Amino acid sequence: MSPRAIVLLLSVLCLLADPGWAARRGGTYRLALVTDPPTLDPAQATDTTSSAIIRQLFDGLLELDERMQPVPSLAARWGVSQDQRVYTFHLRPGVRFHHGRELTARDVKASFERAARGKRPWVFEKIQGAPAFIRGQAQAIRGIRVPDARTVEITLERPFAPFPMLMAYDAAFVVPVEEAERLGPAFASRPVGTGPFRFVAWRHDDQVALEAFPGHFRGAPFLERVVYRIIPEETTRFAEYLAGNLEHVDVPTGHFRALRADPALSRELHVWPTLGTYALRFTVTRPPFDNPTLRRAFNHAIDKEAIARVILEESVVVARGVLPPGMPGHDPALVGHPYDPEQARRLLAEAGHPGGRGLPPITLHYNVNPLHRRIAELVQAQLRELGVTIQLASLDWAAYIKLVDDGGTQWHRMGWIADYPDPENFLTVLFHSRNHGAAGNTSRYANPAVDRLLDEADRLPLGPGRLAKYREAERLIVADAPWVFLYHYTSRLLQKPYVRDLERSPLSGAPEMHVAPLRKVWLDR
């Protein structure tokens, strides 16, 4: 061997023995949530709040990984037919929850029938007999066999290209169904799952705990613990970051430019694109809002791009539409509805309200935090200027999604991260008719032209022609001004330098990332 190549070989073996190279064990990961979780239950959960721990506490079959592509979990490997409809999943051998029973393919089965009767049916209803089971006319779903104990086919009614990404969403997490049903509503605040933390203690409003599951069918996670402590003010998150307590935190609103510029803490700074968007979304069955003219007056009134340059400080795109930047069938060429007071004032008079006349005070509602007060106030004070008054409601994260889901408001304040990257998820969930209320519709909007577009989309293999029925609708959606589009997130984070592997995809979240597989995480220090 050459003194060259000697020398080259030495280095390398000092570089694994290094105990810096590899990735450590132990350590508490601490972070924050802005609200207390309304639920632990994948079948309730309609929330990011509650999915950020939902998502370290169980599996799927599938998982997406950082492109967003569908890879195995509980499934070890997953076919599927050639007509496009029987897709059959082999479960890993060896699986345990974390009070130690093994998982079976029962399990997916009665996981997928209870979840299926939860808050998110949609993720069930491609599968054959789905619909008649959700509207309690069946016994099971016919659709979902056990062939065997590790075997689980799924027949759709008809082809549908996402399926494996639904697969891969919390609404269709394992549980063991036999705990679910003894403990019954309190599984919520006591889940028992397959994931790589297990739980360990919850104090509302104050912090929930989860501890390493050491019989993890991954092995064990590098972190020991997690914990998620519930801090309302991002102030004092930042606070708390600054004073080392949190190992990363949300970018409080109006400092971004500072930290930016900020020589230390600029370094502990990462923004990224995030395929969602933030909005304001009208009850358009209920007066005033059921009236398209007056919706987009609304639109016109309001200026998205200072939200976006004074209120964002420049950290975010404007939106002209439904689907983000990234998301496959955005259309570019979309111009929404530009801020244009005087255009607003004349869609006002024809709708019957000039100078406001006539209109009553509108109700806007959003969820505790002050970059939705911020915004908020902003609008409340465009909408003056043009006679018409807004007051302003704010509610806690659990009893304002009931709010919102039950259809108790007139106009509120609702963003939408990605599921899976696919339109479906926006277009389909949030704006069908048959997604009414919380399965993700919480605008009540109907129009029987888009809900045949996003019919026929759904159907069709991926392929540009999919698009283009996807964009249809999009066009037809945004003309309807169900929501006034503001703009598309950023995920904006602060991390200490030695927190190592946190994922940063498109689908992780904003503002804070703890969607992101806790597992992979790993404290250099």
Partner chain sequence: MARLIPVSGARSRSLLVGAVLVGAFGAAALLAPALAPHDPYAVPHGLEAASLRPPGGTYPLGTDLLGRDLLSRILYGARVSLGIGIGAEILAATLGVLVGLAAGFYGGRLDALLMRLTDVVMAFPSLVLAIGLMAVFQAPGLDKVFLVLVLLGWTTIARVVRAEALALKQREYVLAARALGLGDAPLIWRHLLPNAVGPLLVAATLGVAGNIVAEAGLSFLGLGAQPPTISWGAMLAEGQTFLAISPWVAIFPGLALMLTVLGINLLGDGLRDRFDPRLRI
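Every value quoted in this text rests on a predicted model; they were computed, and no experiment measured them. Positions refer to the first chain, counted from 1. First, how it differs from the form predicted in complex with its partner chain.
The rigid-part assignment of Arg158 differs from that of Gly408 in the two-part motion between these two forms, each C-alpha going to the superposition fitting it better.
Right, the form predicted alone is done; let's see the coordinates for the form predicted in complex with its partner chain.
FYI, this one's just the chain on its own, none of its partners or other molecules.
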């Protein structure tokens, strides 16, 4: 064989090889958290900070791939019955927890029951018998059966096509229950899972350290260690990144434009969409916002472009409806209610309040946060142009969420980021009349036609027919304008050039959550 042919053959072999072939092992991945994680127990977490770490320590039956499709994880394969109600998961053999014991189907059932009585019971409420168990009226969840040590059979109350996505959600991660019971609340700070990384140490408000778990069922990850440093101040995180002490970092407020113009740093800047929607929600059950015309007037009065351009430095996408781009069912043809002060004036008059006359005092509520405050101040100034005076009121999150849940505001800000990439997680949760209040529909919006469409869509198998129903529902919702749709979130990240195979999740806008899972990441240096 000629030398040329050998080179050619080698090149072809290289091309054919798995991309991971070139990946290097070793190194520490350092990233920042904004706050100390409240817990590392999947059953207790409700926040993105906790979830970010939990996702490295534990596995679920399934996981979502880059295209947000459910794929095998602890379950090697799964199937669903003809009536779409019974899911059977076949566990992968030889999966071990960090403390050495082998995973069995009993762990799955016990973990789910433990988590169903934790902080996110809604993840399990579609399972038969789960509501009774959550309320403490049953000893076990009837719908979870363990025919043998390798098989878990889950029966749903009624068909729910996105169910496999729930099985990839971090509230449904599997824990070794005897460890969790032995440690009690301390499990939250000494977690044991099956994940690619295992827990090493946690110095509160300083750092959380993980190390590679060589016994992971997919083999050891590339990184040797992962260190989360807790750095609340965004400018400090940024300075640490520039000093080479972090592998990636969020973009600090006010810096996005400068970074994009910077010849060196702009190449480390990454922006991608997050499946989330920021909106100012009206309470539609009470005057004055029980009037859709007035709600539409407010929608047209607010310059969403200015919010996106100045306050968010052109880093977000202006919203025209509920579903963000990238979400199945997103309707690019939707027009929504673009900024149009003239139209706003006309509608205001049509609603019986020409020039804002005769409107009762209106208060816009937001929870304490500089971004929300800036947006509220801008909205206040823009409505003033139309002759509409609004008051601003900010509350800390605890008081805020309660007031909002109880329907105590006239108008409030709220963001929503997908728990799983399915329109049900937006439209049904946030607009179905059965979900009024804490369950998600804080506008208390109710439209029988929308309810009917959502109920039908929720039960259909995945596919275009289902999405068409969601689209129809969204069009009705947008026309009723229960929210002022402001923008869809994006994630913004600076990432060192030597970081490879960092996957970008559209499921969170939080800086620590941009990336999951870390097991695929390696450092090219």
